[in-house]
Each structure stands twice: as structure tokens, then as C-alpha cells.
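Next up: just one chain, as C-alpha cells, the form predicted alone.
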Amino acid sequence: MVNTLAPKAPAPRPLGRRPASPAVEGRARHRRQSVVAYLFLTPALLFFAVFLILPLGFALLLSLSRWTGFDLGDIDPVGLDNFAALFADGATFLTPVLTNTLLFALGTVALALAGSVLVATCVDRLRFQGLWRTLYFLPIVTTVVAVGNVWKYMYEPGGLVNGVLNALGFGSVAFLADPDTALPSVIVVHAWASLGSAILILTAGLKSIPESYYEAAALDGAGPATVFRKITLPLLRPSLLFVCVTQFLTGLQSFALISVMTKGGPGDATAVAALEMYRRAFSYGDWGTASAAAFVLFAVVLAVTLAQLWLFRRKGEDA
């Protein structure tokens, strides 16, 4: 009689390749997943390459060449001559163009940051906050051409701004026709138009501050100014950093508003780097110098952004 309870002998191992270890199987599975992921990313990578990498490489080629913008066969390599022409004696790129660009960006950041902090703090304590945020956001969704033309008419001698000044007993001011007031006038418009996005970001930052901090400060008898300086501003630093960096980048690259309101005038009082690049490329056919100016502006933007990040990070460590 056969004993069915006896242990069965192990089945013989089939001949051929030995089974892979778990580590080898994990690496193979990771490779398969990577291939699938890159297949899904291929359309986005192709779009990135066609519309960013290739134009960037072509712009770099043009910055080292002389080209009038018509026949690709007419591209004439000139080395660093285009960069040297930008900073040669008598050139206007460094002064006043690049100087105006930095002043425009600094003025925009200062006004927009101060105004958005003030308005966001007030809106955070009002009823119907959604309505107020929507009203302040309207200039963002309005076209730059419409904003520029409306403010252009408001700045005219018979416009609303001068009408208010005359009612207060002041004389009329040639805001856009005077070289001394043209750039500050456009800075005010740009800062006003960019308040909406900054207010939304700072309002979200204010909402993230725990109320317990304010309650503890009230119990200690801290006044509104002390609370704002010791609690609100330090905890709002990440939002302030984002607003400051984005506003500065927008100011350095501003083109449409100045083109609509002043076209760089009077003289070169409001000429900025983006407008100068447009003129050199499309008005004068000097694509090489325009491309060189674009790379100089890119270097300025990168340096300013890194400086802002370092400054805010250092202040955060000191705090």
C-alpha cells in the first residue's frame, strides 16, 4: 500500500537559463517604465526642442554674425563684433537703454510690491474679499494695448489726471512729452496693471499664516505696526520673494506698454532693451546686434534673479 502522507520529491529544475534575481528583475522593470515614460514625454520634448532649443541656437548664431533678415545664405560670421558694438563709445545700449530698463524694473517692483502688500493686507480684513480681488485682477485680463491707450489719454493735458491736478490748484504736466516725467509715468501704469496678480499671491500667503500667532501677539499687547513687522512680513517672505522676482523679470522684459504709450520717446527717455531689440531687428534689419542685445539682457535677468534669491535666502537665515 502506497503511503500518501510521505513527502513528495522536489520536481526537477528545468534545463536552461536560471531565474533572475529580484534585483535584476527590478532593474529591468525600471528600464521598461523609463521607456514608457519617455514615450509619453516625447511630444512635449519635441515641442520644447522645436520652439525653444532651436530658436535659442539660431539666436546664438545670429549674435555672432551679421544678417539682414532675408536670405539664410547671407549670414556672415563676425565673432564678438556685435557685442562690442553694443558697448562701444557713443552707443546708446548701455546708456540710456539698459539704464532705463533697470530703472523701469526697479520702479515697477517698488511700487507694485508696496501697493500689493498694502492692498492685500486691507482686503484680508474686509468682507466680500472675492469681489475685491476680482476688481484688482481686472487689469491683468485687459489687453496691454487697451490699458496703454486709456492711460495715454488720461495723461494728456486735457485728460483726467491733469484735470484732477488743476482742480487741486496745480498746473498741467506733460507726463509723456517731458523726458523727465515720461519714464516715471509709464512705471506707474505698469505697476498699477500688475497689482492684481501680486495681490492674489500675497492674499494667499496671508491666509496661510496661523491665527494663533496674532492671538498670542494680542495677548502680549503688541500693536498693529509691531504685529505687521514681526509676524506678517517674516512669514510672508516666500510670497514676497515670488512677487519680487516675477515683477522684476516682467519689468526687465517690458515692451508692449512702452511701445503703445511712448514708442521709446521723447527721444530715448523711455527706450528699454526689449524695444531696442525690436527696432534693431525689424526697423533697421540688424538681426545680429539685436540677438547680441537679447543675450546681454538674458545675462542681466539671470544675475538679478540670482541676486534676489541670495538676498532673500540670506535674510531668512539671519531671521
Given for the second form:
Amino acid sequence: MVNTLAPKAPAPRPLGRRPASPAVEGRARHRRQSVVAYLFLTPALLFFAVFLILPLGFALLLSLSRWTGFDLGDIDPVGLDNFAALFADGATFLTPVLTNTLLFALGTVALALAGSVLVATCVDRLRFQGLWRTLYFLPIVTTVVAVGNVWKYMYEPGGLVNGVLNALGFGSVAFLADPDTALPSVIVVHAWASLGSAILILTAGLKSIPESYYEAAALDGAGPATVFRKITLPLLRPSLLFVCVTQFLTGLQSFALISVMTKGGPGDATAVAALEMYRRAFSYGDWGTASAAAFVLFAVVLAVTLAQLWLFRRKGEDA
Amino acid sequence: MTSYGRRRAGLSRRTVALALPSALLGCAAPHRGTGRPGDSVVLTLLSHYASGALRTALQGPVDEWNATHDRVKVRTTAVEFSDLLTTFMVRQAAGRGADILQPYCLWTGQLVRAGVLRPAPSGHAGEIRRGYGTAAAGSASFGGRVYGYPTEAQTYALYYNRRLLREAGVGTPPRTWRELEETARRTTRRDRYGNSLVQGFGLSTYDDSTTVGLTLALLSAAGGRFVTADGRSTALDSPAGRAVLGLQRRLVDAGASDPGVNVYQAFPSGQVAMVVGAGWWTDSLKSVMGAAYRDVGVAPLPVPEPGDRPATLATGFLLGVNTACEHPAEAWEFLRWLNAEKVPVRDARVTRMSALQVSVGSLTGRADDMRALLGRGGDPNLRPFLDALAYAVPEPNGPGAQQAKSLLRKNIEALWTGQQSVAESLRAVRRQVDQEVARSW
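Taking the form predicted alone as the starting point, write out the structure of the form predicted together with its partner chain.
Now the complete complex, all chains and molecules, led by this one.
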């Protein structure tokens, strides 16, 4: 087989012809290599074109049109009307839907990050670390429907959580039926369910911190809190950034867990953007505002992610 | 070329581009037949009768049709109800829509506006108007035109647990709202931690039926309506609307209702004394409760004051023909055979659909069929639902009906959970529903 990407040995000079300059040869070789590279990339590019660019373009078209979802020839352009409808007076998309989405994502990140840092640090000092990591990873491999239903039963008035509260002498709490507690209750479940992957990443990050730093700190007489604050946390920053960004993205796009546990209720207490989009498209046949909502959510996700990256990089430079 | 001409050309190109995937999918569509000898027309029927008794019940008459008709055959496909509308959408957009559809009547306006449902030919429309009750025929109509044969018809009535009422010293089910509140208070029981042991009157945020269905049934009983006669704006913000939401709020405040409880589980377990529900539930209760079903009674929906005219809500499904169906005459003929042709069943002459529905514990909007079938050993608990067919009000089914229903549900839940007052709920429903429904028309 000929390796077309390998540099070729200089060819013998042909008789009677003027030799090509090295620059021309280099350009030709570069062109050949580019063609081969693009050929290898073609399947992946085609895949992205079919499953990413086309749907994205179609969604953009729908966000500027009215479509009931039944007949592709029935798409009616309406300009920015769908975006205006999302933010019109009395519309629920900005408040409470988008607000709930941000609160849900923030709450999940805060809980999952704090919990995973704590657990990962503890696991890093234990024996049988693989076993502990596996245990914490189990919720990730369990289906969201099962997780949601189990927690739903645990939260019910006669469920495990209220049983514990009753045993401690407290009254029952209608966790999912009370609008004040419904969103925090779902946030706890989502954070719990996403703890496993965060722990995996953070334990890998902890392993990459050189032991010599801890030894030096011990020689200087630094306490555990100082070591954690001055050594562990700063050196864990890349892993924390990754966990933070991915958890936030997952939180902003969350759908299945809320659909199983509360269906967005009671009232609008747990309504989030992805659920609202699904309802508008598949239940109401309003694909225009559903697509417009998707682009608004995309803008929010992009803005939040860029803000996170900027914040972490700035802190990195300061450090 | 004029600007209009350019626009038309642009739309045409876009339509072609968008329709290309559908056309490609269409190429892979199965052969539907021509109707010539040896090449039967095959009609597809998509319903939500996906499992168990419902699937078997529908397959029986379809098999009978296929055995007795050579030129036209019918093939059934089914999905769960929760996937039904989505399946209609996806298959229709891909050019693979079923010839015969069985949508929920709530979606009639939405499907008509989307150009999915074909109006019934005049002969069939006349047969439907003559053969069915007003509520059933109204559920299958939109804008004054009939779009299909009504199949199962559901009316709402009061389910009650005789044992729980007896233990609370109540001999008969309530007939007025005052009696309803009193009975609810007397039957309610809680433990010392506030957990509900018995909910006097079942208000549950569980699904559309337990929130919106119940509310609209009570609203009908109070003489009110959710939307105006033309279906274009909400009419809930009225004395009747205030009375219904006020009743619900008082029940929650008194602790007689616990919206967080799933009544579909709690009532069969003897943890709910009374609940408003649709007729389909009787069959499910029988199988879940076993011998304890003898404690279940059904009474007409209580009215606000003694002497008020009875009224309740009617919902249902219809069997209609897709606009994309290539053999509409054959499809309508099959529907007439299934829904209008009378055959002998248990010493009575009823339609195949009526026999089918009663066999699964449900009803059709053909009151004469229902009386003939239920008069011969049927469940007496179905009678109040049957009687209600005469005075029930059909559920609004305009183009934005599903969205209006969801918005109403959110605000009812907000009322039940103390997020909104009665006045705030009524105002929010009016503002939100009017805005969204206006976009649908």
C-alpha cells in the first residue's frame, strides 16, 4: 500500500526538462495531502451535514415560519413573529419557563459540583477506590425513567423521605405537589443522578496532582483545609471547569427527568425550556415557536458557556 | 416577473426541496393496491388501541371485514395514546399517513386546520347527525362540518365509595355542591403527621382528566363554558367559572382534597371517598379492585343548587379519513359498515362499534345501542354515563384546544397549590388562552 501522506524521496531529475522549484513542489504536495485528508473526512462531514447542519437549517427556517407539523408544503413564513410571541405580554416562556431552566441548571451545578468535590476527595483517600467509583457511577447507567419514578415514590406523602421525617417527629412535606419545594426536589434528584460522572472526572484530576506538592505542604506544616484550598482546588481547576460546563449544559437541556417526575407542574413550578419546546411542537402543533424557543435556549447556552470559559480563564491568568 | 410571481416561484422551489425527503420516503411506501381483481385495496387504520382488550376488540370486526370483502382490505396499526398525535404528525409529514385515523376529538380542529382530516361526505354526515347524540356528533365536528364517525364517548360523573360514605354516616351520594362539600368534609381523614388517609373529594394534579376534565364537567354543571360559542376566546372568567374554582379552593383549604395524591391509585385503594371521572374508568376499576368493586357507586354529577338542570362534559374519539387517502370512498364505506350498520348482538341489533365499546367497558354516542346492550346485564355503574349522553356538553375542539387545555391545567394546579387566588387564576387563563388560541386560528 502506498502511504500518500508520507514525504516522498526526491525524484530523479528528468532529462531535457526544467526542474520544478521546491516551492512549487511543496504546494503540489500540500494540495495532494489536502485532497486525501478531505477524502478521509468526507464520511464524517457527510454525517454532520445530514444530522446536524440540515436539521439546524430546518429549525432556523421553522423558527421564522408557522408550521403545524403535518405537511412540509404548508410552511408559512412569518418573520420574527414566533420570537415576539415567546416574549409577548402574558407569555410564560421568559418567566417562569426560562427562569426555571436557569435555576434548575444553577442548582444542579452547585449541588453536583460541591457533592462531587467532597466525594472525590474522600474516595481519593480510601481503599477499593474502583468499587466506590462504580457505586457512585451506578445512577448514570440507570435509565432516567427508573430514577425519576423511584424518587417520585420516595417523595410521596407515604414515601421513604416523609417516613424518615415522620420518624424524626416532623410533619409530612408534599415535595412534588408544593410549588415551593417541587423545583428544589427535582434539582436534588438531577444532581444526585449526575454525581457519578463528575466524580470520575474529578478523581482523575486529583490523581494528576503531583504528590510532591502535598509533601512540601506537609513539611511546611499546612493543615488539611489550607492544602485543599491552596493546592487541591487550584490544580483541579481544569477538571472543575469541564464538570461545571458540561453539568450546566446538561441542566439547561434537561427534559426527561422533569417529564417523568412532575410534567412541569404543579402549575408552572417546574416547567423548563426543553419540556416547553416538546409540548409546543408535538402537542400543540406549533413548530414555529418551538423552534424559536430552541434558538433562544441555544443563545442562552452559548452565552453561559462563554461566560464560564471567560471566568475560568481570567482566574487562571490571575493565578 | 411580479413580486407575487417571484414569491410563488420561491415557495414552489422550497416546497419541492422540502418535499424531496417525503418523496424519497414515499418511494419506500408499501403497495396499497388498485382494487382490480387479485390486487385488493389495502386501507391502513391507525388508532391507540395498542394493547390488551382494546386491540383484540378492534381486530375482531376488522378480521370480519377482511374475510367478507375481497376488493378492500383493512390493516390496523396502533400506538399508545400518548404517542398518537406525534405519530399522526410524523407519518403525515413523511407522506406515510394512515388512510383512516382515530384521533381524540380535542384535536379535531387542529387536524382540520392542518389539512389532515377529510370532511365526511353528505350521506355519512347525515347518518352521523341522525344516529348519534348531540355531544358525540359535536365532538366529531368542527366549523359546522362533520369529520368522522364518533367512536368511544366519555361523559363525566361522580364515582363514590359506598363503604367510606357509610362509615361517615352518609347514606346517599351528594346531589348538590353543598352536599358534596359536606360529604367531603365528613369523609376526610388524616394521620397526626398530616398524611391523607382518606381524601373526601379527589382533586388530583395527575393528568388532564383529573384537572381539566373534572373542572370542565363542574363548569358545565354550573351552566358555564370554557370558550365562547365560536371557539375563538375564553369564557371561563364568569360567575360559573368563579363558582367552580371557588368550590375547588374551599375543598383544598378545608383539607378535604389533597391535589398531590394520584386518585387513580388512591380511589381503588379506598383512600378517596368521591371523585369525578369518565366512564372508561369503570372497567379499569373492576380489574384493579376485584371484589371491592362492589363498594363503588356512580351518581350523576352534583349541580350547584337543588333543581338545577344536570350537565356534564363529554369527550371522545372519532374515526375519520385522511385527506391523503387514495381510496376515500372505500374508507368511508368501511367506516359506515363498522359504525352504522346494525348487526345482531345478544338479542339486540346494534352497530359493531357499539358492541366493541361495551365489550371493553366503554360507550358510544348511540344511546339506543347503549340502552339495548346495557339493559341486558351490563354494569349498572355505566348507566349514569349513558344518561349523561343526553345532556353532556362536548369538549371544545378548536385549532388551539390542546394548548388551551394545557394552559387551563397549569392555572388550575396553581390555584389548587395556593400559587394563585381564584380571581388571579381566572385572569391568567383568560390572558394566556386568548393570546395562544388567537395564534392558532
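Given the structure is predicted, the values throughout are model-derived calculations rather than measurements. Superpose the two forms; the largest set of C-alphas matching within 1.5 Å is the rigid core. Numbering follows the first chain given and starts at 1.
Visitor: Can we say the CA of residue 33 moves by at least 2 Å between these two forms when the core is superposed?
Guide: Shift at residue 33: 2 Å or more after core fit.
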